[in-house]
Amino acid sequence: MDYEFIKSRLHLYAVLQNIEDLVQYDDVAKKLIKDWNIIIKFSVRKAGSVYLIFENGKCTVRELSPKKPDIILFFTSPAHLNKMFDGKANPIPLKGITKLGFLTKKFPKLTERLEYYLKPDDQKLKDKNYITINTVMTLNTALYALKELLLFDPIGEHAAKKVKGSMVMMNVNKGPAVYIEQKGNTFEVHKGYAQQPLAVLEFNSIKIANDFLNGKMDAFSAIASGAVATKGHIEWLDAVSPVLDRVALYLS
C-alpha cells in the first residue's frame, strides 16, 4: 500500500480515536460537548470510513454506528484527508448542510483541543494534567497505528507473521492501559486491562511513558534501570518494536 493510504488509516483509526479520551479527561472539551447529540461521519474514498458518536456527554469512535449519521464528511482520497489533517484542505459535507454553523463553529473548537494534547511541548510538559492526557493519547495512538501498520505497511506486514496468536499490552503501573490482540486475520485493539496479556511493557509512572513514548528515554537504558519493565513473550515486543517506531514517519 502507498504512503498516503496508510497515512490516511493511521488518521482515520489512530488519531480520531482519541477524542474519547479528550471529552473524558480534558474539563474543557468535556464542557464543548455535554449537550451533543450528533453522529458525524468520517468517508475516505478508497481508505474506509468512522463514526464519531456524540451522545450523553461522551464520544464513542467506532467504524460502525448503530444510527444514521447527522453528518457526513466526504474525502475524495486518502490524500485528501491527509491534506486536511495538515490545514491545506477541507472535506466535502455529503450531509448536515443545515449543520454548518456546528461544523465551522463548534466542531473546530474540538479538533483544536486535540491537537493542543497531541502536540507537546517543552512549555505544555510542565503541567501535570497536560501529561497524564498527553501520555493516554501517546499510548492509545501508538497501538491503534500499530495495528494498520502491521495490516499495511511492508514492514509491518513481516512483522504480523512473528506475532502470530499474539496478545500484546502497554501500560503504566497501576494507570492507563491498551492492548492489542490477532483475531483471525486481522488484529483488534482495546483500551483497559487484558486479563490475560501474553506480552507486556509496563512503565513504572506517567512521566516515564511520557518519555519514553515521546523518544526522550533510550530504551535499552529506561529497560535496565527497570523503568521500564518486558513480561511474557519478549520476542512479540522485540518483533513489533521496529514497527512502532515507524509510526513517526506517517504522523510527524
The other form holds:
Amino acid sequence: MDYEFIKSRLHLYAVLQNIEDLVQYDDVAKKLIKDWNIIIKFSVRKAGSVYLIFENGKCTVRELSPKKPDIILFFTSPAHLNKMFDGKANPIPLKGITKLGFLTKKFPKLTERLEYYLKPDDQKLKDKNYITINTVMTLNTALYALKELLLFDPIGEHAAKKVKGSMVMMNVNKGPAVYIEQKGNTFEVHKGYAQQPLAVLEFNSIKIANDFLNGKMDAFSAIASGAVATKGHIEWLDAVSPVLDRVALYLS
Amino acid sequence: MKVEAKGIKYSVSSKSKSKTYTYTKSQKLFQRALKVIPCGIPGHFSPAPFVPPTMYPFYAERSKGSHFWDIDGNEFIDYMCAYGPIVLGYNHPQVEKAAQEQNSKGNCMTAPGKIMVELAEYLTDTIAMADWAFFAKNGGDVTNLAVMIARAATGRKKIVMIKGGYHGVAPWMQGYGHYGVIEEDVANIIDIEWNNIKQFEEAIAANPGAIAGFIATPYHHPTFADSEFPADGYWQRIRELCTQHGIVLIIDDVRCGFRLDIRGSAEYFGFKPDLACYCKAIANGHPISALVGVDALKTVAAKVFYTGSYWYQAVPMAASLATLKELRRLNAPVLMNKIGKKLFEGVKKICASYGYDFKVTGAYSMPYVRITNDPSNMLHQEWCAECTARGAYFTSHHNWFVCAAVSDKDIQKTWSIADDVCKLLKKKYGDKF
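Mind sharing the form predicted together with the partner chain? What's above is the form predicted on its own.
Next comes the full complex, this chain leading.
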C-alpha cells in the first residue's frame, strides 16, 4: 500500500475519532456542538469512509451510521484528504449544499479546536488540562493508527503475524485507557479498560505518557526505570513497538 | 508439605521464611547509566523484559559457583548463568587457573598462541561431526560465518531458517520489522515453521537450485514460548533433503551446545550436520565462539575472509580447553540434566500442591518454564519476580539455565523460596487461578 493511502486511513480512522473526546473533555468544543444534530460523512475514494454523528451534545465516530448522513464530504483520492488535513485543499460537498453555512462557519471552529489539541508545544503542555486532553488524544490516536498500520503498513503487516490472538491495553495509571484486540483478519480498538487484558503497558502519569508517546523517552529506558510498567504477553508489546513508532512517519 | 526427589527430602513449614530484596544501589546506578549509555543497559541484559524490572537486580558485584551477588549485596542462586555461558559455575578453579597461566605467558599477541591448535584438536575430538574448528568471539559471529560458507560452497543465495529462531543480531538474523533492518537484508531469507518438513519441501520446490543453507537450533527454544523438541525423524528427513538438494545443513548449537550431549547436540538427536556453531558453554564465561565443520567444507571455509581484532586471544582459548576437559570429565550435560530434573520436578510438585501448573519444556539443563494457570502470563511473571526478590533468580521470559555447580543446598533453598511464593500468591489471589 502506498504512503498516501495509509496516511489517509490514519486521518480518517485515527485522527477524526479524537472529536469524540474533544467534545467530551474540552469545554469550548462541548459548548460548540451542544445543539448539533447532524451526521457528516467523510468519504475518500479508494480509502474508506467515516461518519461523525453529533447528537445530544455528544459525538460518535463510526465506520457505519444508523441513519443517512446530512452532509457528505467527498475526496477524490487519499492524497486529496491528506491535502485537506494540511490545509491545502477543500472537500467536495456531495450532499448538504443547503448546509454550507454550517460547513464554512460552525464546523471549522470545531476542527480548529481539534488542531489546537493535536499540535502541542512546550508552552501549551504546561497547562494541566491541556496535557491531559492531548495525552488522551495521543494515546487513542496511537492505537487507532496501530490498527491501520498492522493492516496496511509493510512493517506493520510483518508485526501483525506475531500478534495473533493478541489483546494489548495501554493506559495511564488511574487514568485513560485504550486497547486493541486481534479479531479474525482484523483488529478492533476500544476506548476504556479491558476486563482481562492479556498484555498491558501502563504509564505512571499523564506527563510520562505524553513524553513516551511523543518520542521524548525510549521504551527500554522508560520500562526499566519503572516510569512505564509492562506485564502479560510482553512479546506483543515488543512486536508492535516499532509499528507505533511509525505513526509519526505518517502524521508528524 | 513434603517433596522427595532422588536423594533429597524436603519439608516446608507453614510460616514464610524468606525476606524480599531491595535494589537501591542498582536503581541509582541505572539512573547514572541512562545519561551515558543508550537505554542504560542495552541488548539482552536490558531489564526491560523483567516484570516488573524493579524486582530484579540490574548490576552484579561478584559471583562464585552457582551464585552471584548484586551491588546491593543481595545473593542469588543463578538460574540464568549469564544467559548461558556459565556451565561449570562461576570462577571455576581449573578454568581460571588455565586462563591465568596463559595470561602470564601472553594473550592478545601478534601471532596466535599454540593453544589455538590444541583447542581445535580437542574440540574436533569432542564434537562427533567436527573435522575442523574456526574461532571467533560471539555466537552471532559463527552463525554468520556458517551462512557465508554455505553461500560460498553452493554459489546460492537463499537461507532457510525457523520462524522465532534466534541466531544473533545481524540484520538477516533479526528479521524485517526490527529497528534498523531493511527489506533487502532479509530478501534471501525463507522462514518456515519448526517441525514442518512439508514447508521445507515446499521451499525447496519453490526455489529450485537457490537454497544455500538450512539453519536451525537442535530443538526450538523461542524467547517467549514453550520449547519444542524435534518430532520423530525430523532431523533425519531434514538431513536427507539437504543432501539430496545440495543444501548445507547448519546447526546453531550456541545455546544447547554441551547442555544436551558432550559430543554435540546433533549426536543427541541422531544426525550429522555440515556445520555447527558453538559459543556459550565452551569457555565458562570467557569470550570465545567456534564454528566446526565437516572436511568437505574445509577448503571453502579457508577461502571466506572473516576475522576480528580479538579473535586470537589466547586466554579464552586456554579457558575453553580447560572447560571442555572438565565438561568431559564430569559428563556435564548428563549431570546438568540430572540436577535440573531434580530441581524442577520438585518445584512442579510444590506448585501443584497450591493448584499451580508449573510447565517445563525443553531440556532440564535449559528449560523454558511457565505457570500456565493465567493465560496472560501475569501470574507467572509475578511468581518469577517474587522468587528472584528472595534469592532464586528466575526470569519470566527466555529459557533458564542450570550449571553443574548447583548443589543440593541450592535446590533445597530454591524449593523453600518457591513454596513461600506459592503461598504468598495463593493468599493474594485465592482460587482465582
